[in-house]
Each structure stands twice: as C-alpha cells, then as structure tokens.
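In the block that follows, a single chain appears as structure tokens, in the form predicted alone.
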Amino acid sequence: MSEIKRQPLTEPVYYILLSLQTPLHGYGIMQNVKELTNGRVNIGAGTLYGAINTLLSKGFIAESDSDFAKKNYIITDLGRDVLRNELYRLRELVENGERILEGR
C-alpha cells in the first residue's frame, strides 16, 4: 500500500472527504460538515478551501462536471481508498482504547 493512503487524516479532511460522496460545492461542504458533527466541527472558509486545495493537488477529490455557477467537487477513487483506510486506523485506535481501558 502507498504511503500517501496510509497518513493520518485531520478531523476537517475526513470530513471534507466523507461530504464529497455525491458532488457538492463549498458551502454544501461546510453544512453538510456541520450536520454530520452535530454543529462539533465547524470548518471556515479558509480551512476549506485550503484543504480542497491539498486534496486537489493529491488527487484525492476533483472538480465535479455541473451546470452550476459553483464549483463542485467530488471524491475520487484515490480519495476513496484513503478515507477507508483511516475508517480502519479509527477503528484500531477506538478498539485498542475499549480494550485498554475498558477490559475488553
């Protein structure tokens, strides 16, 4: 497996990348972000466009063909792969941590 699918996500990045299942503008993101947490995480213009950017240049989303005035993006396979593979390293952590400090 590549490196690049295996780095630990931010809070914000997963997220951004669990929004873009279906194509969705910037603004789209950050309420769908905002639902999704229960209002817990709020992400900023800056923050999300900062991260659209990174995400762009890896590859892991892209602009998403519409008839709208707005850009839309949406997840590519790439981005797929690593957002399953920090559902994975998530579940370790929470599994490890029920099994420490729980006595499972």
Contents of the next structure:
Number of protein chains: 2
Amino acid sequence: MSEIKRQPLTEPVYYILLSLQTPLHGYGIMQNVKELTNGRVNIGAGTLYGAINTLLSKGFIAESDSDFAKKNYIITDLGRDVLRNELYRLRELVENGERILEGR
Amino acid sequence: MSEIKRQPLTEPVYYILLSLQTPLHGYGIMQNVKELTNGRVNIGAGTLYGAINTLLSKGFIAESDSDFAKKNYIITDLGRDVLRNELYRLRELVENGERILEGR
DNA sequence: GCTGATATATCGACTATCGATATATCGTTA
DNA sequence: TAACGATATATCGATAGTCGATATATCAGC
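For comparison with the form predicted alone, kindly provide the form predicted together with a further copy of the same chain.
Now the complete complex, all chains and molecules, led by this one.
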C-alpha cells in the first residue's frame, strides 16, 4: 500500500470526499455535509476552500464542469482509494473501542 | 449533552483514552497503542506528553499511583463519557461511509 | 431597490501532530 | 565494570488543519 493512500483523514476532509461521488461545488459540499450529519458537522469557509486546494494538489479530487459562478469538483480514482482506506481505519477504531469499552 | 463531552477526538487522543481503562504510564501507553493497532499508530513523544497535559487539564484523565520513576494515569468518569460519545461519532462516520461508498 | 440565500476566497488565532533532541535509569552481557 | 539497548519523561520547532470573521459578488423574491 502506497503511503499516500493511507494517511488518516480529518472529519471535514472525509465528508468533503464523501460528498464528491458526483460533481458538486463548494457551497453545495457545506450544505451536504451539514445534512448528512444532521447539523453536527459544520465546515467553516476557511476549512472548505483550504481543503479543496489541498485535495486538488494531492489529486484526490478534480475540477469538473465548472461554470463562471460555480466551481464543481469530483473525487478521483486515487481519492476513492484513500476514502476506502479511511473507512477501514475507522472500522478499526470502532472495533477497538467496542472491544475495550463494551467487552466484545 | 454538554459541549465538552462531544468534541471530536484525534486518533492519538482516542487511543490514549482507550489505553487508560486501567492505570498506565506514558511509555506504556505508547507501546499499548502500537500493539492495539498492529504497529500502525505510533504516538510521538511530543504528542504523548502534550496530550497527557491537555487531558489532565480537561479532567479526562487523572494521575494514579505514581512512583518516582513512572507517572501512572487513569481515565475519569468524564473521560469515559467523552470516549463513549466519540465511539458514537465514529459509528456515524462508518455508517455514512458504508451507505455512500457501498450503497447500503 | 432591499434583503437573505447562494457562492468563493483570504486572514489570523489556535490547536494538534510529529520527529529531533535531551536527560536519566535499568537490565543484560561482554 | 563498562557498554549497550530498552525504558521513561520532557521540551522544542516545523508543519498542517480548523475555525470564525471578514470581504466580495450574484441571484431570487418581495
């Protein structure tokens, strides 16, 4: 497994990548994440646009069908690999937590 | 739910709290986390001792039966509440990931 | 025309992480 | 007994991520 594919993701970045299975623009990501988490996760503007630039430069997302007012993004194959690995990592956290806290 | 009980935990802090169900010292935490995660999570010294101080000041852990060479710590009731909430948050991340990535 | 929602972007403050560095003790073994 | 690696605590600086505030502009409805 290459290093780049198994970096832990922060919660905002995880939800940004989950939101980009189909093309979506920045503001739409904000709303989508808020809805997905029933209002719990509110991505700040600074986080969002900073994260988008970082994800673009890492090749985890790409620009897609932007018009003059809205820039749309979509996850790349590399981004999907990273996201799948993150899901494994999260399952490990949950399993360890359940085993230790609930004695399973 | 009070604010302090639902702050997202970072991975190192999560594993530090999981390690302190029984009294343990700093270096023991390092080793325990490495073992729990099959070598994947390696908590740096700076992270560990910085996190211990933060957790002490927040009341999530407390000192317990230290001797001159080893300082032992244990999770508090507040810390256990925080850890349980973190487990709920992680399950939400996993469920959202599975639903969106695997169409469940 | 006014207002609020939509939309992108930058800034500074803050926090956490990490590896490097430092110091000291302990047990083994050459 | 001297040397070594493991144990153990602690600080430092570099880096990166998050957040809220601020700024700017467009768009729809009233």
